[in-house]
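Just the one chain here, the form predicted on its own, laid out as structure tokens.
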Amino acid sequence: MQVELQLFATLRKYAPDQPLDKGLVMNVEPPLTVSILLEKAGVPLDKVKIIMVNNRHAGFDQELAAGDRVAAFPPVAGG
């Protein structure tokens, strides 16, 4: 099945071929969770703070279906 993974900010270094305007389309076998997808993409889980699946907040144990869009963000700080 295909899912889209979009990495933001410092996480982009784990997907240097990711287009700026969309995520990486990955072909993966079910069953699939966010944590499995990130591990397959080579993204260390301890570097991820915020996860969105289809524009909704999710966790590492969120199960994914074909066509899902996953966005991952590192911790952010600001003033």
The other form holds:
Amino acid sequence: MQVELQLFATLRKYAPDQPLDKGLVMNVEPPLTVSILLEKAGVPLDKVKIIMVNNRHAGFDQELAAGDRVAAFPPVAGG
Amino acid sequence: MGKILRVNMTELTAKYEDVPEKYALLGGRALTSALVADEVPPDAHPLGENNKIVFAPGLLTGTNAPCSGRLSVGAKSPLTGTIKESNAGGITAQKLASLGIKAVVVEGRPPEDGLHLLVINEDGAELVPAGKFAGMGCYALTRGLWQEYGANSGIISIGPAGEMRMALAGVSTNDREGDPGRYAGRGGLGAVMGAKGLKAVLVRTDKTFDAPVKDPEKFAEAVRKLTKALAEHPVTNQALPAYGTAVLINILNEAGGLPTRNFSSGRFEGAAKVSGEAMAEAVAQRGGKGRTGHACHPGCVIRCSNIIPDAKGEVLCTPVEYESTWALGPNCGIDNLDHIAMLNRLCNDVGLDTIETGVTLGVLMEAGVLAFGDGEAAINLLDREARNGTPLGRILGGGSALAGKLFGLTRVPTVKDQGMPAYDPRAVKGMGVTYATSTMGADHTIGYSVTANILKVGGFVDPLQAEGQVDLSRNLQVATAAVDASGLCLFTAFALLDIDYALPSVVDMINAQYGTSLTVDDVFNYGKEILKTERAFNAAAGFTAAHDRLPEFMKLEKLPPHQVTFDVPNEELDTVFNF
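Can you now output the form predicted in complex with its partner chain? The one shown was the form predicted on its own.
Every component of the complex follows; first up is the chain already shown.
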């Protein structure tokens, strides 16, 4: 099945060719969780602080379905 | 013990006074709010002779405590009618504190029109006529004053907007390179300065870290601890220096809480183009004077500031921060980074609060005065209309609530007539509680619930649920009041919330500097006292629980993509200050 993974801020180094406004489209067989997806993309889990699936906060264990969009961030803040 | 500089604009005098005992342990916001509450009648007209504007460095400012160079500016606000404190970085606060000045209080009103410059140096202070600077933008003014009085002067100034007493006029200070743009932006404090005929305050000294410290050895030990905490925390050691605060654009967009086109959606299709990541890319590609990891004052170890270069590598604007980017970008449907940086520069020059300007532009776009996404028209509105005080420029200068009224709109994102910053309260509900109940109108810094709602700093409270938001906002509002008194940059709070030895190190610093024996518990009581002082002033000025509410449209209109409304009950909002 197809899911989209977008990496932000310092995590962009694990997908250096990814354009700023598009995620990586990945074909992965179910069952699939966020942590499995990140490992397949070569992203060390200990670098990831915030995960959103379809615009909601999620954890590493969240199961993914076809068409899901996953956004991953390192620790970030501002304001 | 320090001294207070009292400047009377009716008499045109500037005199030093001893600091009353009751103010000895107050600094920054604690001191500006105490002085305003004690000396300004709550029914004073904000632009009249009885209002006062107070400038105060924080308790730790002028020492080598990391990130401790904040300047608080306080008065009764012409925008909200409440008490107001807004604080900024830049180099001026450290100079004031190093000269032993705990506060500058400016009162009265000149008998006739005319501008003055307050010059403070190591020998004293005097008012000098400044008519030649009338109408001048903050860039030319700062450059001119550096030439006349010496580079490295600290300059607190207003642009034409402040001179015209526009309700969204801010107060600027400068950085080490001599650029204005470190703004105590919110609440129209620039209009109060303008009403007093005070174009600028110039502080001429090279002293930076010369505030007295009673126990230098203990102080140095505490400084080492806080510096270590800031160096260890990944937010303050990686994300902020690499991407600036606009690293938040993408995360708020992903969370569905990035207010877009006057708060009509929580997602902006052009977010990536105006993100912190895009700014870092532009800085790397254009080179020249552009940079990330820029410090706004000596002793800042976080370095969240940036210099955005134009295509030739010259300085376009510094800094371009998250809230300014959002206000002048996504909230206006503008996805062109160069337009946003130019709009930001114009705000800095004309003397406009970037947030209120962007929120007002969003309302004017909703009204059809200009089109969403039209960066050129927005630039023209600031540079021609606002700068010159045309009728349309004055409409912008009145702020978002006024613009909404003039054009008969209901989607007007304000609380106590102050425009909401860059977090939609329907999708980041903790910020809704803060906006509704803040003593200053809609303000994000005063209780930054984004920490636990979005960033997972200091725990996690689901941003889409009403539960837990009141407690979160209350605790943050109390802690923030204390941080705002310390002179520390609020960004130290990310480490203070997450690293257990960080907050005790701040208390140790204050004890070592002032010879006190405060505890961590005292910090929270100190914060509560500041809030009580501010609430009491507002109550006497006529504010009630009915003013601690979000605009009705946020309870009625569902925000995409989550299709949520703001649903924290009114009776819960009324418990925020139950302490």
